[in-house]
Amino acid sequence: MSDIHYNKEKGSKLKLFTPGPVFVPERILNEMAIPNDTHRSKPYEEMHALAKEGLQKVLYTKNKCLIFTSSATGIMEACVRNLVKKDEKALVLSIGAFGDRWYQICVENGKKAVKEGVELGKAITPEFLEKVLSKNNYSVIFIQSNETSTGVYNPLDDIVPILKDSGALVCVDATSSMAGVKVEVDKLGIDVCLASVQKCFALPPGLAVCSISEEAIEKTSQVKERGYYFDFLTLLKKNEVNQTPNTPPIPQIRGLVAQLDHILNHEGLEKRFQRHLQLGKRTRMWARDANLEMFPEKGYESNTVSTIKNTFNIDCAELVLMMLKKGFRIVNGYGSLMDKTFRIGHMGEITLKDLTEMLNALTDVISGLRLKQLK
């Protein structure tokens, strides 16, 4: 059991590597302590039309972008209701827990869906698909870009093709992924490309954004019963000018604004996915020397999120409070790959040098952890 608690005067002062939430720096925690306007306010507009710009630069694309005042799960929700009719049939391609959520999403609104997935640890390929593709005609295609749980990235540019190809609206889950590593939603022609906040783009958790192709839209005005918080025809008609429908969690709008202004005007885009393939390539190295797994197949390896291998079977509950000690968060495996393997966050601010700390450190936990076995 943790003996670190709740401190209401300085804050956490753990170091965090996890999947999510992430380290926010002090400079987005001051932009969000500035006092804002009202939501059906002139500045209010101002900063909201910011944030729009910022995020289609962000996802390469000239198509709509909206903002949520939830986790990216409502978005996937959103999606379900918004863009599947209830005669068609839709399609979940999933290579793990958060594909599994996205079926569950479409079972639990009622609508008719196929779930297709592959092992633990594997991505989806063309080979893949060409064997699904022809068992039926789906209407809505949903599918992860980085699953969470495995760490592994699908290699969407070698897959969205194929599932535009099919004549499927096509909607990713960028949630671990989206201002970490590029997606070039235009080229691609992704219909919904969606995320929350809390990962990559290193802000407190409360929002969740997309962006929607006017296939989509067109699509939605079809659709009915597409319920009242999440309809996209809604959250449309406001976004025209630059408004949400209802009240928004402003302070962390005015950080997204900050932290967009960083990383295309002070980082750049192209310095911020390479930092993030460092991580991912340094994470694995030190994987292969500590004589540890990655859990992904090689080449589908996240450049955000590593899932490593318990190859040493230790008790990987001990490992995370071990290192909870020495001032570091990561986490334990995710639902059954629990115990099985643990899984260190990459993503955000965090630069070589922290992550290079943290890992020694970690070194120094599962060496004493292998030597607590011999007793």
Contents of the next structure:
Number of protein chains: 2
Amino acid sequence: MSDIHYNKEKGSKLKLFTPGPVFVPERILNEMAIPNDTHRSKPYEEMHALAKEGLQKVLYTKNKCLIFTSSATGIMEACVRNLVKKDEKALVLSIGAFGDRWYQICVENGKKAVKEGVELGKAITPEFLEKVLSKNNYSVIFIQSNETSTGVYNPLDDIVPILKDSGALVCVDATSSMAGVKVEVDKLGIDVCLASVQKCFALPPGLAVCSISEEAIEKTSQVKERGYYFDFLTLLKKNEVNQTPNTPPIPQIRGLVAQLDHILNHEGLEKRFQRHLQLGKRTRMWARDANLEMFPEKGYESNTVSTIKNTFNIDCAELVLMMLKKGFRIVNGYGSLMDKTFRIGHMGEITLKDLTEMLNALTDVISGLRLKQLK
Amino acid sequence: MSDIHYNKEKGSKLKLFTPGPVFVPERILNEMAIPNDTHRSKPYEEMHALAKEGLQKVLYTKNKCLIFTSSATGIMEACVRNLVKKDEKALVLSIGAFGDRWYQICVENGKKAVKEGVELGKAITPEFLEKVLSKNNYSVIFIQSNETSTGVYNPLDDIVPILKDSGALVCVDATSSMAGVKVEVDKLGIDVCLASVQKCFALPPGLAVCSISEEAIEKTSQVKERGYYFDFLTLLKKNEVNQTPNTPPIPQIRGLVAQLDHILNHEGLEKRFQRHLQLGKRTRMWARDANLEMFPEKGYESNTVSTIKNTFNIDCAELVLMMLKKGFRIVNGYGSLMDKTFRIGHMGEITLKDLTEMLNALTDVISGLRLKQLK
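So the form predicted on its own is up there; where is the form predicted in complex with another copy of the chain?
Expanding to the full complex; the earlier chain stays at the top.
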């Protein structure tokens, strides 16, 4: 099985149906090979400006948009270091592994935080918040839009306004939903909305982006020991002149600009969101037809990553391996859900045709594995 | 002058003689366009392992080598957060703007540090260290190999052993020298030797690397509040299985593996160092012939970036612009040296022929500007 080894010459031939990094279309791969000027040049500044403008449109916001040389986790740490004072208490609303990460980041940075969670597979609801918010006053609240491990989408439209009403700053990790699901930053009042680009943007990894509200900027100026690399104020100052304080991943930024042009001017934002909705529905329909249950509570299933219960108790590692042989990569469950679920990423540039092709292969593989169980 | 604007289709046509990001050869640009598997796949792990092994060879070390999704500044912050305890005092040996950055990183992270520096253009010498080290006991010492602003190369072979004798951990920012100048990590006893890849490695930016000693790892386990994103122990744990805790810039890592193969198995390390030495000498000879003085003190000139005094008091911005028209990018001075110096980067894959071609153009441009002065 040579195609699942490192291939220096040709790279991976697999079609990725992963929760990120995802399949990158050829036109974007080609962008990565275009030579660039330095990050202190006019061509770079023009590119940076286009990235900022495009991100504002994708996020429905007038807030400033920033570029980070890090993964999304870097911006999560930036939020914790820049927005929480030593004597304040933050609230982490966790519905899975990536929510738990917010909490760990708070702890590792010496910030006080309370973690409130729900059972895996469930979402944060207004009812849940009523109980949680009555207990304490929080200065900053951290939450995921889409929990990439459980495949649950938090109903942001219902819950962010409630969080904002509490007077807290609200930071949303939209890593596996930004540019695939509509998140209206200004309408909801999200203070920091962050993501990395190797998910719904369908770019190679190495770049993360966020929007930041005036309120969050004002708060940052009151917080001490913010560090150097992830300091919002240093980043914002350079961002004004369309630069970054340190050398950014220029090929990925060129890719982002090309992809923003594609999303906004060719596919269209609304159509892109619709496509992702269709991909989610199609996957759920397939699961139902295959007598498989979705892991998330009904009504809260993500449209970018489907986490499916391992109802037939098949060997998930073998499932993944058999799919590799057919040219597709899907992944097993995350953390404690490793063997209890498997996951299908359907974001970025995946089409309904691509998905159907993969699901047909998956049906065959599962049938084969079930037959093997009977022997 | 359309070629100094952002060109969506073709990118930059300039030949970069910059102190980074530098000119990237086509074979490496092509690597950037090769499709990759995810960072939790066997092909990635194989690539990661090759990167680790190659870096050990470039650095003459048995120490573990790590990969960071950040610029080199990210690893500088990592060193400060992971290695300095709250009640300890660190020493920053600064010979310019990037040395000053180490100090600022200490301050912004609430770590106690003393900055000891020399006049711009001078290097840290054993004599200087005798005075400095007698004053105080330091737990960690931060220093640059090559100061990219002044073009001074610190005589690491002479000074690192003295620093190590003081009992301190020694962190070397080798950003603009790693893979261009021989730095023997194990022989000198360097605890952390770090760099980004858009300098002497001639890769596109977005990735930083370092070696880390057992002593530094042991120290890390004693330091509290190290944060999450740059925590050495978290990075080391995943590094053992050839992975990173968060999604890394996979295209740049593929590029690094290809470039390590080129450096080690095609050009050869010693030949690469020799070539950089020749590039440095050639540039200094040109400067002498053009009646221009080098900014660094004689004997401490960098062989990767030449900082040249603006002896004729020409308009450096115009100098840069005129060179752009000829297809070359050189840069003006850094920070306080903005108009007092200009800089030529000659690292990565630049050949003596490339350099000569550029220097001939530079001779013409300077003649033109001097004639203009006389009018």
